[in-house]
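Coming up is one lone chain in structure tokens, specifically the form predicted on its own.
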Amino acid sequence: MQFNKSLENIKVYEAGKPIELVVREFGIAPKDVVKLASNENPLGTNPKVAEAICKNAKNAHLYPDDSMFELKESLANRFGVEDKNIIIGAGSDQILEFISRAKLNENSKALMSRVTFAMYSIYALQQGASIIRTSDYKHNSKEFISIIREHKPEVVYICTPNNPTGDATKPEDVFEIIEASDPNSLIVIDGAYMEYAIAKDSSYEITPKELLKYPNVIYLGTFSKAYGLGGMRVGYGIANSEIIKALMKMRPPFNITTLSLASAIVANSDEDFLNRSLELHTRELPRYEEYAKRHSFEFIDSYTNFITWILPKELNSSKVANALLRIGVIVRDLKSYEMNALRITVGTPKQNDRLFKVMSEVLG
């Protein structure tokens, strides 16, 4: 059977294994296993948004409120724009798709960082599109800007916090790359870690209001980590509404469930859970700092809600991944991404003392 030649030149993304792989394949009991891959909130699901989804069940058999007026009041609300500049995804991976089919065609290029989110080179290869990289992971103005000029790319991604690395762009900086940008790019910056940014260091906010002075640009959002939503799939594009009502004809009726939407109404509404959130990972994430210090191990510094390690050449990042696994400690490994380091989600106290207790057993 024949498909579309654009397909041929995509590899699947990988996404972090689940526990249940790791219980079946190494017979390691749930209660066992710690997940430090897929950049989940560790404190699990908001009791609130449990509470919602319990008292929502009742009503999984009707379709969601497909206009999502409640969900995008809220949001108008917290970022301080108007509900037609918003639109709602399954994840800001959705919009990135709804982005791809709307501006991406095999004429057209897409500008992204060396080492950033998978699912930008995949659907603009979905699209018959051509992918341009900067040298570094790190979104560098001056390459970017220099870039923008030759190729004049129909889409450009910029990343902040980057994923999977972890590093951000100072504001000023991105905004020097949207004024250099041609109007007819969409300049798409990804904030699906800025919460973590903010609590870390407030000069690299950079927030949707202030962008929708911009005519080609599109700011995302995401409750899948700081928000603890992974399993929902809740996200969201904030832009002016010329670029919302060209998204909007991308999407599918009802493309988030009922119980989602009511998730997401509660979770954008409760400050005390994120900030607990935050807390938590500010105290946890210079352990592994430190780690990695004593065991001469680079790292990136973080404004996400993980850390990136990079290996020595001598510990090959596949192998160490590897063997954590079959103790039952998941965590990422960045060899696709050609680098020899390892992704790993900031836990809870107790997650990281087991992740560096098996990592000085797999060193050792």
Given for the second form:
Protein chains: 2
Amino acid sequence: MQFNKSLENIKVYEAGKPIELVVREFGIAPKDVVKLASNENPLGTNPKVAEAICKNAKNAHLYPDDSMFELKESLANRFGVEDKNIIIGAGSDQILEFISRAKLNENSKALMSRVTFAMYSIYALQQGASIIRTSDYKHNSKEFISIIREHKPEVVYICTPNNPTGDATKPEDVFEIIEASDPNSLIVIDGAYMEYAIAKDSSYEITPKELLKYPNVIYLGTFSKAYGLGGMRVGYGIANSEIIKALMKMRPPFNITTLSLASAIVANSDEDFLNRSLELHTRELPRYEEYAKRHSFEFIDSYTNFITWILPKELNSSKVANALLRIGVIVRDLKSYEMNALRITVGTPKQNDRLFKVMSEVLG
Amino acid sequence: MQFNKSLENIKVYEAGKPIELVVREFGIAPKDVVKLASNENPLGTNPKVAEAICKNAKNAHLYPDDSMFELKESLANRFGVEDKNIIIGAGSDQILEFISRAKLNENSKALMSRVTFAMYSIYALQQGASIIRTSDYKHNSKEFISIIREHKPEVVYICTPNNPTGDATKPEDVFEIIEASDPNSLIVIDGAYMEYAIAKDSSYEITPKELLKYPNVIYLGTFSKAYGLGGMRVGYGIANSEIIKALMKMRPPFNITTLSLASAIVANSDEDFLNRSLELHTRELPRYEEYAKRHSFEFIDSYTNFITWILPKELNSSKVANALLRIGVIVRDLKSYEMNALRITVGTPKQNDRLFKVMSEVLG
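Mind giving me the form predicted in complex with another copy of the chain, seeing as the form predicted on its own was just shown?
So here's everything in the complex, that chain up top.
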């Protein structure tokens, strides 16, 4: 059986290991597993969302309202935009997929940071496009602009704050890149962790509304992180209506579940849960910085709900991650990103206590 | 902004109208709306599933086990196949998408019935492929084989029972098509409604296991219909492991939600709910046949959970569907499939009473 040629180049995304796997492979009780690998919200599910899920469970047999009218209205109000500027995806991941399929083919190029969200390149490779990466993981506007001028990439990915590194890019640098871009380059501003950046330093805020004046920019947001709905798969793209119309052609019907739709509507209007998530994170993040300093690790100043520890040469990040895994603590090794580093989700105080304890055991 | 050329040909799927829309547009109370348009299970959500959803609602912030180990094991047991033969999708829809993207491009052809599930052509057109349709909506093996020999289509879709017509194809005809196919043609046996066909006449049964011996066949099944999980978006593909490996490259991580995974695991092991769904349907379907006979409509003998009424020339299916809609009863007009027909989901006794009553009012 022959398949499309682009399949030859595709790597499969390596997801954070689930608790179920650690239970199966190492015989550890689920309650003893601490997962700090997938940047899930340590506050757990918003109780109001859990209530809405229970209330709507009896509707699991019914397809969702495929117009997603109520969720779009709610997002339109939150961001000061119109329904026609919004597309909903199964996570912002799926919007990345729509973008790739609408814009990229074997003759096109996609520009991204050296170390950034893996799905950008996976979706681009599925289309057979070429990937261009900057030399640095930080989004350096000069380097982006120089590559844009030379290569005219069809899609440019700016992940701010950046995953899996945690650093953020100043709006003035982002706007400089946008202003220098070709009108046919679609600039993707991926703000999956934007709520955390704003909580830390509001000068990093980029709003979808201020991007709407550009005909070639799309902003992506998600309910998976600060809104605590990782397992429900809901994200959104906000752009001018011409871009939205094109992406809607790639959207399969019923692309989020009935319960995901109900969950996102409730989550989007609950500022209290959002604030509590951000407060918990703000209290706990410094503990990871202090631990790193005490052990003479480098760390990347984080604008997200995780922190990236760059390990010294004598410590192999894969070995450390594996040793932690065997005792039930899951973190993300960044070896596949060519960094000797660990990406660790900032958890609850108790989870973080455990992480520091077992980390110290592993370091010996 | 330029987009890929294939976007020019894409029609957007016309989903069955949701209850929410009828409430918004016609001011009808939700409890007074009867939706018989999307082949949802009239028994509602399986109570055991609703319970599992409530119990797992607190995990909505956690990504699902992306290996889907437990669900695959459960399906493997049900069908007598191995985990490596199974891929899970957000509905069997998503597996259709993976197939299209793995096999089709601007130089390829996709063969399907004249009237069949709309997503086959939509996903094929997204890849820029050419569509070949048979002259009849019924899957005539002679015609399929003659087109296969002449055109060597890369993908052949056999929907049995067929949606939106409701007829089924005999296994011997399906196997004749498979045996005559080119080894490079992927034959898709879409059994989304297979449980209803088997309940009516077990001689129509095609099992995924008996298809495994063919290196170029994939069977698709879903939890959306007889298992009552339409809103949760879970389907599966079963094929030899080479096909599954290729399709897995197109699968985005976390492509079903945490609650969808939990729901499907429970639903897959509950034969009682399945049997009750099939019994309800078996009792109610004849009422639609009798109504049609009484009003001298043609109908297509149904092997699914819906029935297709072919209206006489003097009745316009779009006008009838619209008249029903205004009084709160949603059915599917098949005008866009070039049939003057209505596809109506067989509902609960009460829903069916209402349908017959308002239908008679509309017919005057």
